[in-house]
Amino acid sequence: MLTRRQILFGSIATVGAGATSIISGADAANAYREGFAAAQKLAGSKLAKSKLTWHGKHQAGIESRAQAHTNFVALNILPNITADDMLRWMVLLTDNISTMCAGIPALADPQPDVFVGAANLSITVGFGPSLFKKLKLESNQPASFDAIPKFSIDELQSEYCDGDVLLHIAADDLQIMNHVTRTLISDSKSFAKMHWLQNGFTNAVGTVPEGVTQRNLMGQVDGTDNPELGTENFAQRVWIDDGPAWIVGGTQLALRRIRMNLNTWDLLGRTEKEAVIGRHLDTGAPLGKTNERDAIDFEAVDDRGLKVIPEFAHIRRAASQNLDEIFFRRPFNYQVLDASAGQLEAGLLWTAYARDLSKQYLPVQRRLAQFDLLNKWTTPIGSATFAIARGIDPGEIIAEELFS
C-alpha cells in the first residue's frame, strides 16, 4: 500500500536501480480507496465487537457514554399475570440480556445473522409504580417512589406516559439495536403488551471527541452540570444503597418527552438564544465566562447594572440550590413526522437518574415549571417513572427478590 509521503511526492525509489517510478494520480486514488476500504472494514468490525460489561452491582446503560441509538420501550402486563409469571419473564429477559450483550444472538432468534455483534449494546430493566399496585407489591417499592405529578406546562399524551415495565435498549448500531428491540418484545408477548416505544439518538461514535458534552437540536450543550461518571459523587447521587434487596445498587428514572418548537426558536438571534439558556452557544460556557464548566456567577452584572445571566434564564432555574438537588441527566434527541401538522416534530427524550426523585429532581422541575423562559419553546408531552433494578452477577436473575 502506498504511503502518504509517496503519494505526496509522486515517486517511489526503485531498489538497486538508482531510478524512480512516477506514481500517477489514478494509482494514488486507487491506493487511497483500497486503504480506506480496509480501514472502514476494520473499524466496522471493531465497533460490532465492542461490548459493555453487562454484569455487576449496577445495570449497564446508565453510568457510561450514551450510545448513538436508543429505544425506550414500556410494556403493560397482561391480565392475570402473577409475581411468579413475572419471575419466569425475568429469567427469559436475563438470558437474552446476558447473551446479546456478550455479542451472541438470543437462543430463539429467528434471524441470528442480523445480529453481527453487540456494538456496545446495553439493556436496562425497570418497573413503573403501576406494576407494584397491580401485583400488590407496594411493600417492596422503593421509599418515596411514585409517578411524577402533572405540571402546569405539561401537555401530556397518554401514548408517551407511564407503563408497568421498562426495557431501555441502546447500541452504537441502529440495525443491531432495532433487531434486539424486536427480539425482546417478541419474547415478552406471553407476559405483556407494548404500551409505547420512544426512539432517540445522540452523535455517532467518533463524531465528537471523548468527554465533549452533546448538543440537543436547539444547538445547546445538554448535561454540563452532571456528576462525573465513575466518581463517588455520581454514586452518592444516583445509586440506591438502602431499601429492598432488589433495588440496592439500582436507581430511579424519570423520563420526559419534551417537544421543541424549532420553527419559532430558529427565528431568534444568537444573543436572544443565549439569554434564554444562560450559556454561550458556541462554547457552552455560562454567560460572562470562557469555558463550558467554568463556575456560574449568578450575581454578575454588566455595565448597565443588569444581571449577566437573566432571571428567566434556564440555567438559573435548573441549577441545584443545595446538594440534595444534584442528579444525573442523560438526554437523547428525537425527530419524527407530525402527520397532522405536515411537519417535523423534534425534541428530547430527557432522563433524570437519582436515588430519590422526590428530593433531587422534583424541586428543580417545580422551579422550571413556575418560571423558565425556555418553556416558551419547549412542551413536555410525555412523562414516566421507573425503578431500575440492581445489577446482577452471572447466574443471578434480574429482580428475583422482588418477584420471589
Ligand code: HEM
Second form
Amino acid sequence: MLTRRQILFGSIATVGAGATSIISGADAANAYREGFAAAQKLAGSKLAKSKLTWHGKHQAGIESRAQAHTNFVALNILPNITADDMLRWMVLLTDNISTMCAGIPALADPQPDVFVGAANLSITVGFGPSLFKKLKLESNQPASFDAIPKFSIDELQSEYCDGDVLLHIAADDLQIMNHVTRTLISDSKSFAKMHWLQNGFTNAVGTVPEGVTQRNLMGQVDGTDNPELGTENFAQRVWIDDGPAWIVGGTQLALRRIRMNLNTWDLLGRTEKEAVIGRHLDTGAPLGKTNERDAIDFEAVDDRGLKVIPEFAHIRRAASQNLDEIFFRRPFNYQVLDASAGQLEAGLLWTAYARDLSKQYLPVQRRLAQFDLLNKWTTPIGSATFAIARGIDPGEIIAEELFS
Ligand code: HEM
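Could you give the coordinates for the form predicted together with the named molecule, as opposed to the form predicted on its own above?
Starting with the chain above, the whole complex follows.
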C-alpha cells in the first residue's frame, strides 16, 4: 500500500498538473510556510487557540459541548472505487484531520493564511449503509445497522437523504469551519463527490453562560433529558462495545432534517406552545414544576382533572418506555432561503447517537410518527444514518480494519 507521504505528494502533483500555472514543490512548501506564519500572527484569541483532543478511544465531536457552527457533509464514492482506494482516502483524511484539529493547516493547503487556529474544531467520520452495499462489506457492518424506514410524517427530499460517507465538521468559528470543510472536500475529490451539505448553528461561546441548555428556533430549551457527557450512562447508551474492530468505540448516528413551520407556530400563545412540548418555555421545567431538571410527573392532573402534561405532548410521547429506549440527542438549528416560497425555512438538524439505533431510537420515532402534538408544526424532510468509526491513536488510520 502507498504511504501517507506518497499519497500526499501524489495529490499535490495532480493539482499541479491541472492548474494553468504549475508551482514547484519547493515553491508550494514556501507558500505554505509563509501562509501558516501569517495565520499564526493573527491567532491572537483564546478561542482561536482552543483545541479539542482528537485522538483517543472515540472520535471527537460527539461527547462534548456542541460548537457554535456545524457542517454535516455527505459524499458518494465515485464509480469503481474499491476498498483499497477507501483506505488511501482514509490515510489522507486521517492526516488532514489530525493536523487541523491540532491547529495546523493541512499539508498543501493553498490558503493556510485563513486557518488562524482550531477554534475547538472537530471532524467526525462515518459510513452510510449504501457504502457497505457498494463495496460488499455488509459482513463488517455494526449489528442491525440500516437505513431509517420512511415514516408517514416524512416528506423526504433526496438532496437531504442518505450518503456513502459522512464528514461532520464543527468549530466555534464559521470561517475556520468553512475553510476546513473546503480543504477536506477538495482533498477527497479523487475518491468521492459531495451529495449534500447541511449547515447548522447554536449560540456562540460566551453568548449564554456555560452549561446552559441551548434553545431551538421554536424558542424551547432543547436537550435537557439526555445522558450526561462523561458518564458511564452516556458510554452505555452511545459507544459500541462489541462487533468488528473498526466500530468498537464508535457509534451509530441518525440525522433527520426537520423543517419547522414557524409562521403558524408564531401564532400560538405561550400556554399553547408549552402544552405542545410539555415544558415551560422560560425555564424548560416540566409543566407544573419549577426547574429545568425537576422530575417529570406524567400522572399529575389539574383542578379540572385534566393531565398537566397533555396526552400527546412531545415529552410524554418521546419519554423512554423501557431502559433500551435511551439515546443521546443533539439538535443544531438551521435557517435557509426557501426560494419557491420567497420565505425563510428554519428547523433542526436533529441527531441521535446510539449503540443500536434499531433498539434505542426507532421505537421512539415510531411512537412520535403515530401521535405527537409537535407534528402539526414540524416535517422531517431529510433522513440519513451513518456508522461512526472508533477513535484512533497517533499512527493509526481511520477505519483501517474496515478497508484492509
Ligand atoms: C423539530 C423537531 C423536534 C423538536 C423541536 C423537539 C423538541 C424537544 C424539546 C423542547 C424537548 C424537551 C427538552 C429536552 O428534554 O430536551 C424534547 C425532548 C425529547 N425529544 Fe424532541 N424534538 C424534536 C424531535 C424529536 C425527535 C424526532 C425525537 C425522537 C425520535 C425526539 C425525542 C425526544 C426525547 C427522547 C425527548 C426527552 C423526553 C423525556 O423527557 O423523557 N425529539 N424535544
